[in-house]
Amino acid sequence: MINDTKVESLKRMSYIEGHLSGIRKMISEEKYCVDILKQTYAVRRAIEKLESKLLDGHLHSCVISGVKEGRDDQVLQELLELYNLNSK
């Protein structure tokens, strides 16, 4: 994995594990239904953008050095994979 990967990924676990803290406390004092799900939907948002960087990172390293190594076919069937799961 790429450092700036690694330090932006782990930064924003950070984020994500704070928010779904407070979303947790929200819930347990039994705050209004809408703010609560704003908060779900930042963590949402916040995943998504977690999960971009890691793919990111992932394209500029792993893919390039599979490809080098002649796992074509093995890196292709990951990528396949990870779209699929996506696009469930």
Second form
Number of protein chains: 4
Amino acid sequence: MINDTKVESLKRMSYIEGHLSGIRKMISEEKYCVDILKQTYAVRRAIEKLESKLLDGHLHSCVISGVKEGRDDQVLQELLELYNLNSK
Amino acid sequence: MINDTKVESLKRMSYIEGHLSGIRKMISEEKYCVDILKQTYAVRRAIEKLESKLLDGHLHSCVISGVKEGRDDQVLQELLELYNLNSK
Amino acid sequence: MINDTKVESLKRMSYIEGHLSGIRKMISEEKYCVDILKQTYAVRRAIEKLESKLLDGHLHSCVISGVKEGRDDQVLQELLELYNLNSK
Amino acid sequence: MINDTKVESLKRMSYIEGHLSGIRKMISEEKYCVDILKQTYAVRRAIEKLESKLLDGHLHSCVISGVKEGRDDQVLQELLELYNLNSK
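Next block: the form predicted in complex with another copy of the chain, after the form predicted on its own:
Below is the whole assembly, all chains and molecules, this chain first.
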């Protein structure tokens, strides 16, 4: 993993974990469901941004080296699988 | 909030927080990005299931009472807003 | 179905069908795949906007009357099912 | 565009266009909104499958040749952009 990807991803993870902890508090205190749901949507968006960062790092390291070393089939198959999982 | 919704939601939150903590460990240990991404997708699915549980409780409490008490416009507008946010 | 919902939905359908017909042409002419995919994403967004319009009409007609006539369980169960299908 | 991708994509387009035409009929005949929405969800899933087919072809042609010819930055940037658009 590229170091910049790792540092940035761990920073985003801290943000996500803090956000979730706030949501747990809202549920414990029985806040209005609509307000809780808006927060869970926001946390999913934050996870998607983390994924984009991780994918960016993956493309610029493993995918490039995979294609150059002739492991095209494997790395492209994985990309397609990720894409399809993300659409589900 | 209906008590069953609260208990079930907090249980799901614990699962989600544990899952995220496992993902943080994978990033720290620089596991293969494709494997990490599959886990972040799974955690987003788990959050969506939590949302479905919260929405179910909301529909059967606030929405019903809202419509019966003549606050249709407010509760339905909120539902539509949640639906649109979820599609984004 | 509320008449305004019907008129507006049919107008949106025409737009969507025209958009898709343009995508068919791009595939036939073997345009660059990235450009085609950006168009298919846009058409999905247009379908989501149609759905929001349809749902809005549904909430303000069938859901209200359903709750007022004591068919809460049915209309709320349908809403939850739609919500879950949309998250998939 | 790979010929197999083109043939398969046009076949899927025909299916999607037929499906949409059925949805237009449902709206015209003022069918139950919940039933219409289930069909619009299905058509979006069909478009996503078309996208997966198009992306598969793109990965195995333009992406491979792009990386081998040193245009890594361009093709990977496009992939990331598609991925992010798809998450929206």
